[in-house]
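Single chain ahead, by itself, as C-alpha cells, in the form predicted on its own.
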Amino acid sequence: MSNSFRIPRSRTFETHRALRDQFMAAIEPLVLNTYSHSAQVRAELEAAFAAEVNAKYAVAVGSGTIALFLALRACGIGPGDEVITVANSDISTTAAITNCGARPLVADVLPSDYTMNPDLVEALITPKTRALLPVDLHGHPANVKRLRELANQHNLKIVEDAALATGAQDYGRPVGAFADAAIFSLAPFKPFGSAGNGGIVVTDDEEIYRQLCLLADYGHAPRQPDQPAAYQNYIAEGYNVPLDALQAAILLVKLPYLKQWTAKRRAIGEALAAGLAGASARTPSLRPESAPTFRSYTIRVDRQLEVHQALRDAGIEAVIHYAPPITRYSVYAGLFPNKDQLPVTERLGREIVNLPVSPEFTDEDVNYMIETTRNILKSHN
C-alpha cells in the first residue's frame, strides 16, 4: 500500500500484513467448503463479541448503517415517531431513523467531549418521542448512564451510536451497557474493522434480539422441527443482510487483539493532550469515569481550513468528520426547526480538526505529530 503521508490516518495494513498466515487460514474453508461453514464463522464471530463487550446477544449485519436501523426497527421505531439524537454525526445517525418512518429531533452537545447534552434532552421530549440516539463520537462515550435515568422517566429506548466506540468504556462497563441495544462499525478506518463493511448489534433483550434476527433474515419466521427444510414463511418484511462471513473471518482473527489496540490508542491520545498543552488549540476534556477509545485526536482551533490544510501539507493526514452538522444538509432543509439554537454544535462544525490515531503509530509518529502540529498553531494564531 502506498500512501503520500507520514503520518496516514491509518496503519491498519501493517497489522494485517502481519496477521496473513492467521487471515488465510481463517478465510480458505469459506472458499473451499460447504456455504454452511459462513454461517457457523458468522455466529462465532456474534457470540465471541457478544462476550468482549459483555452482552447478551449480538447481530451481525452489513454495515453499522444497516444495524442503527435494524436496531430502531428492533426497539419499536416507526411512522410517526420521534427520536432524540446529535447534530454533530454521520448522516447515517439520522437516515437510520428517517428511514423507519420517524422524525429525528436534535440536542446540542458538551463542548468538552461532544457528546448529547443530558440537561438539554428532557426539553425536547414530547408525547411522540419513543428514543433516545446517543452517539460516542470520536470514540468518546456519551453519557448513557444519566440518559438511562430520563429514559426510564419517560419510558424510553435508548439506541447508543457506538460506531466509533468498540473497546471504549463508561463507568466501568463497555460502552452500550447502559442502552437498550448498541451498534459498532466494523468498517476499515473504525477502531475494530475488517478489510470490508460490516456492523453489529448488540442487547441484552431477548425480544430486541429475537426482532433482530427477524429482520436481518428476510423477515422468516423460525423453522420448527415439523417443517421441511426448504419451508417457507415470512413474518415480517424483512431484509438480507448477514455480515459476509470473508469479513466475520477476518474479524475474529482480529479480536483477542482488541483490548491492546484500545489500550494504545488511548496512550496516544493521552500522549498528543499533554504534547499539545499549552497550545492554542482545545482539546477535548473527558469524565473522570469514561475510558475512551480515540477512533481520532480532535482538536478546536480558530482557523480551521488552514489548520487542516497545513497539516496534510506536513504530511499529517488529517481530516475533518461530521462538519458542518448535518442540520445543514440540503437534504434535511426544513425538517430542523431549532437548527439555530445548537451553539455548541455550531461552533464546534467551524473549529473541529481530526487527527489521526492507529495503534500502529511509533512514539517517533506521534512527536513528529505533536511538534508539527504546535509549530503549525503557533504560526496560524
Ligand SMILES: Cc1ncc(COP(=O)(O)O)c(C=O)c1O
Given for the second form:
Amino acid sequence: MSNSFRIPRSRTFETHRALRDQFMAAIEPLVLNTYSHSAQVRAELEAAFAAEVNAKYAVAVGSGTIALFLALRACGIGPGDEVITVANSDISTTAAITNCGARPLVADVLPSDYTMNPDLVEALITPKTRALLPVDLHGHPANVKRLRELANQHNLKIVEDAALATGAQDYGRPVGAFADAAIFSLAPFKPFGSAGNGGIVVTDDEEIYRQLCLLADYGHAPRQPDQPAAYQNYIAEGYNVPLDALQAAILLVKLPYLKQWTAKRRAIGEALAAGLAGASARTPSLRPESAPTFRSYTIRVDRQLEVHQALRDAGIEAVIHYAPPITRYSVYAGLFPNKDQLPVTERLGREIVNLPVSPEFTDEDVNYMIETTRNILKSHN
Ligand SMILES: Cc1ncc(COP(=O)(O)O)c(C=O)c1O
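For comparison with the form predicted on its own, please write out the form predicted in complex with this ligand.
Up next: the whole complex, starting with the chain shown before.
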C-alpha cells in the first residue's frame, strides 16, 4: 500500500519491494534458528556500520532517542551538568539531556544551514558545562570540526546528533568524525532506515564504547573467568535496549547501497536548489567543505502554513520540521531563560517547509515538485 500523495515523503517501499528476496533470506534464519543468532546479526551490523562511517565501534540500539541518551550517559553526563544544544530539533535532543538529570542550554543557529552557530557557543559555557550536542538537521552537517576546538579548550565532550545525516560527510570525513560519540536514527523516514525503530551510536573511544555496551545490556558485566557460569553479574543499572535483530538484518541488506542513495539524495537536493533559484523561497546554503545528505529539502517562505497546505493539496507530502522551536514547548515552560534571544531559530520555526526527498524519485517527480512549488510561491506572495 502506498499513500495518496503523488510525491510522498518517502518511496522507500519501492526499494524494499525490490530487495524482497534478500530481506526474506536474511530474516528467515532469525525466526527459525536459535535466538542466539540475533546477537550475531546485530554484531555484524555494528561492525559493518562502524566501517561505513570510519568509526572504531558501533552499538545498535532501539531508537535514535535512546541512542542519544546512552551516548550522553556513556560520556559521563549526569545530574548537575549542563549540555549546550540547539532548539531547532526533535524533542529527543533535549529530552536525552534532561533524562540524564542534566540541564540543556540552547545556542542560536546559522541562517545559512540551520546548524549550531559556533560563534555563539562560548558565551553559554559555565563551570557546569560538560558537553556540546550539535544537530546535523535535515542532513546538513554542523561544523563539529570548529566546535571541537572549543570543546578541547574547555574540556567538553561532543555528542553529535546525526539522526538525519547518515551518509553525509564534512571536511572529507563521515559525520561524527570530530565528535566523541555520534548517533544515527535508523527509523523508516531517515536517510538510512529500517522497517521499524532503531538507532546506532558510533565512537572511537574504547571507554565510551564499554559504557555503551554496559548500559544497552542491563548493566551486565562481561563474564569473569572465576564466576560460576550460572550466575549473573551486574556492575551498573542499565537498560534492555538492543536493536531488534530483524531490523539489523534488514539494514545489513541495505547498507551496501547507502553511498548510492546518498548521492541520489544530494542530486535531488541540488536539482531542487537549481530549480527553485530566483523563486521567492529561501533555500539553504551549505559550507563548501560539507557534503550533506538530504533527508528532506527545506525551503523558507513567508506564508509557511499556507504554502505547506498548498503543496499537500497539490499532491506533495510537505512537512514542517521542526516548529515551533523546542524552547516553546509547554513541557519546557520556564526552562530556557534565553528563549527570546534566538532570532534565527525563531525565524526558521515560522518559515520552514520541508519538501520530500527519496532516492527513488524520478526526474519527472523532481520537476513536478519544482514547477508546483514555483507556482504556489507565485500565488502566495
Ligand atoms: C534530529 C533528531 N534527533 C533525534 C531523533 C530521534 O530519533 P528516533 O526517532 O530514531 O528516536 C530524531 C527523530 O526524528 C531527530 O529528528
